[in-house]
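There is one chain below, alone, in structure tokens, taken in the form predicted on its own.
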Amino acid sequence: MMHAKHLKYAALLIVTGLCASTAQAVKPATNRDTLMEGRRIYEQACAWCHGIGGEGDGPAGWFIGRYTSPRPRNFVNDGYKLRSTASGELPTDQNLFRVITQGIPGVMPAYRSLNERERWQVIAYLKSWNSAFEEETPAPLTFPSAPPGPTEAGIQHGRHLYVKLDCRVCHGDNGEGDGPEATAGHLRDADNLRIRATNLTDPSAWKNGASSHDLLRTLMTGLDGTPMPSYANEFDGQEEALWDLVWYIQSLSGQQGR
């Protein structure tokens, strides 16, 4: 059994996003050599979907989603869905590293076959297309620590919040992605492409991760460019209620507390 101080340390790593899946190696300096190597790796591993110029227009993009979302990310103009920063802001370098390392379920493969230095080189190269990265340093939101675990009363309160916040309009009464907006085909992304509501009963479909901390991050940041908003303002100063909603969503798939 782990000692209490070890449990506390492990929780800190999860909440701050510094778990084993994120970067451990020192990032190389962003210079000509880094960018040239990043370009070489990008053109071998990424351009087929994201395009030579990073505009999301690679040949495979038409097969991934010609008429429906998601399309490959446009690194020149698009916002970023998977972040730990506030809605509308750029992702942190750690956010980009996480996506490249873990991939996106059902959409993008994991690139653990690239060593950490190579992943950082690719990140430096794709950031070079967007001058906004030079103008600001994205800062992650502060996420509330998890309570000891879900309770039946907390899950019931989470159900109440799920209804109150109209989550069921998209995700359905039982979280199966069959809400009236979804079934009517009204959900569209920033490119006006039809988008499906996530089936919350199937954790393998959760593109931003299926752990309790992943869900918390998604609720706090939203998924920019999609109908999924940020709920940070609704839960300002109400950390316990936010966790109740997380526990309820996880209960739909039997994943509570993971």
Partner chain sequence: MSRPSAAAAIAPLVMTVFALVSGTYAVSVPSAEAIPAFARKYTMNCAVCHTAPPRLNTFGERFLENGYQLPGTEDGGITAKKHLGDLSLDDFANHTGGRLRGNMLRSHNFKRQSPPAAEAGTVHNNSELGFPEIFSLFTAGSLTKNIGFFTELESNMEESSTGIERAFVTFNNLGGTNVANIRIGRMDPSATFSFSTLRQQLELVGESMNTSTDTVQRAGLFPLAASAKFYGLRNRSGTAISPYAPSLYNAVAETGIEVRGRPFGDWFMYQVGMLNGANETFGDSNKGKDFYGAVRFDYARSANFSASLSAFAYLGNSNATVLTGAGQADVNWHRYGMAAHVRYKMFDLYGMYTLDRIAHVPTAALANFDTSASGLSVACDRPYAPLTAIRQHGYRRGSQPAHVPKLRRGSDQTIRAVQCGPVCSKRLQPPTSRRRQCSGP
Second form
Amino acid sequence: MMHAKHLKYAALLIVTGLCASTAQAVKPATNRDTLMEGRRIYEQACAWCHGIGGEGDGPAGWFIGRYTSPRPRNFVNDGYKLRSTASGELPTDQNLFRVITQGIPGVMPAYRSLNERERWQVIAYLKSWNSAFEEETPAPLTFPSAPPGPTEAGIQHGRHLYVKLDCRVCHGDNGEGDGPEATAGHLRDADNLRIRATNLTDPSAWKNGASSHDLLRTLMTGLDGTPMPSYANEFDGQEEALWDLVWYIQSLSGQQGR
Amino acid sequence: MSRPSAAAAIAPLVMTVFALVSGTYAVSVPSAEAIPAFARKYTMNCAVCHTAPPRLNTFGERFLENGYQLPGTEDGGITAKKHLGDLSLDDFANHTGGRLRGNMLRSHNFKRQSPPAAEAGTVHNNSELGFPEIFSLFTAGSLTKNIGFFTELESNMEESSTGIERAFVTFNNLGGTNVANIRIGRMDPSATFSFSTLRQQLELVGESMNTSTDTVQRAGLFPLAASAKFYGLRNRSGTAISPYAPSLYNAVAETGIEVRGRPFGDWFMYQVGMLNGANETFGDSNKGKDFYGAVRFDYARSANFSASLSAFAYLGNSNATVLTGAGQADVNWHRYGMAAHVRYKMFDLYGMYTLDRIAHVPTAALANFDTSASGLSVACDRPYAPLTAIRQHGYRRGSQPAHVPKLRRGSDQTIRAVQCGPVCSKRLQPPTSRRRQCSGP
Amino acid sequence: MGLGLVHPIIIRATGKITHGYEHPLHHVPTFARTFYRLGEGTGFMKALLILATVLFAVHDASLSHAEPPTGTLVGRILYVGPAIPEQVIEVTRDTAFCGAQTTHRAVAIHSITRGLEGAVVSIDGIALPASDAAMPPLVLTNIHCAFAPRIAVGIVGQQVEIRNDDPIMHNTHISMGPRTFVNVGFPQADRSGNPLSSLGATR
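With the form predicted on its own already on screen, would you show the form predicted in complex with its partner chain?
Okay, now the whole complex, with that chain kicking things off.
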């Protein structure tokens, strides 16, 4: 019996070890070869919008936002919107990997067709433009796990928070992105470009993802460089309230709990 | 109407009223010139690929060249597909899209009434309601990794025709990334040229011809550098070729095969192809194949700027006929051209010069037939959401029936057009738009 | 020169700075290397001429190397350019509390002395010993729909505490160049802390 148990542990260790070594193999070390390969891929796949020097000024980049936000990310000195880290911090490598893999609805295609190693190589290359990545160690926030599911009372509480936190000022009473600040054209991004408030009734267009965890992450981290702030402090120690707000926002599109 | 004998011998096409057209004005219903299927599949705004549809920006050009796969990737079997074992399935909606084009109102008027060369019964002032005129149904995308396809079914109510406008299959990245991309089928050869025939901001308006008399009633509004230019040419079935019809390398669709690639990097593209024969009607006589080759040099490494310079040569082989008095005789119709584009931020400037030469013209027709013609088209546009301002100039110089007066010294014909059209919005909502088109000397 | 809109006078000195005129507008610790400035307009500095009357003297040029090169810089920065009018800004939200309009002064100038308030002087080229002393947080308060203080100086690593003393929701979005320093929402009477992470002008 003991022998079988040891075998199980040994098998588990081997499997775990294989997984770990596979993961390590997928994400290459940041060295010259990685950067050179990342550059090659970047110039074939990314430079059209982000520019050959990573400053968000590629020959096709101007057309994406035209005269409104967003423009392609400037990898040299911009901050990052889509993160799991606190407001003001850099994104983690996983955050960058997620954006490349899933894309950004409306503006950036998902590059799943690059294999994982290629995606990591591109990440290493684009990070090389910003010395802050060497000086800082971005740490993801701790996100509360989801409760069993939305309740009617929770959704009602979420509605109360939606009003209290002035979400309606930008996103509108019914979440259609038609709040008074949005319709008046007051919303601007860090480049002083006009920016639309997200239509919360259309999750397919949410740039930071449409799942409940994506929504919660957006509320916690905010979207740096945009009028969307972080509410991490407000919900510190109030995970249940945070989820109530998530359920309410999802209820605007009838997709709570997805 | 009695026609001079010389003209009858060489060219029953008689331009009569167009020489006196002072202007054509049209209000158009905007058409979704982007292919929404691609936008749906990749969840992207049309503006990711287009400057102002149908013009492509640099990303869109590389997407097209890569067989409808994201540039630098081979994602044909991956993105937005469901994978069942080795089988990749795509939503039908990711492959299909429709386009409706038409002029709600088209009107023309003439400065001179009943000019000497005018055909009897010509309507001098006219306004007509015409919407909708053209409906296109696309299916396009990637079947699997590095295999793409495109079909366009078009129903043209004005021309009372319905059929396959274009249909081809692509095989991409053969021999390495962008080394060789093959396209087979009924296609537009100039799709990847600096000046693409089909990607014009100016809404193409076909010429009006009286088929019983082979008389051009109204000039087509079309880049003249891409047009046939010659009066008096016929296709091999004997039907007159309009001097305004896009042809040869700039044809809207011809059947053949081509190979294209950028084996040395993004800065250089080659293209070689063979067509059954431009101006062949359906069913190839196989009397001779037409060959073409093109090179393109690109620069896309500066901030918000891109430019390209292209050149092509198209060698026709028995690809047209002329009347000799005793019947028809085959001629070889060649074309050489150069094109360029410069794009900075929202401003897009592009143009093309072409030189046509006809070889083996029978002696009987030589006296009244020019064997060379040239054309120049220059256009610029700049999107101002939700409209796009366009200005296009073009001229053609070439053979023309002797009795038709020269329109302008040094240039037989000039078309100027100013157009405002819609730009693509994510939801493809048709904004109100107006377009003004001017055709005339 | 040229730290954002502040245009600080940079005095390069290797010795102790002990002498100056009276009525200093700002007493800046010489170890201060990070600035942040909030609520400024743009473009006005093109017309701004600052007459610096900061005088200094090296009290003891033969200062011992063992002695920390610290000291006090005292002086006055006068503004001699044309008057800069207040900018009237229309308030677009919470007007019941904030009012329909507010005024914004690009620069604050003393009406009598012409002294420029909120000038920041940076002294460059001095290597200072690390201080173990705990720095109190810099406090930036949203009060009456404006930030207070308008200008403050901190050091790298120092905590910036952001408060909202108003009974209404405020977003506090501070940037260092194109990068966000912090972008947080405060419903009311709340606070948050972020450390200054790098050198530069923040606003």
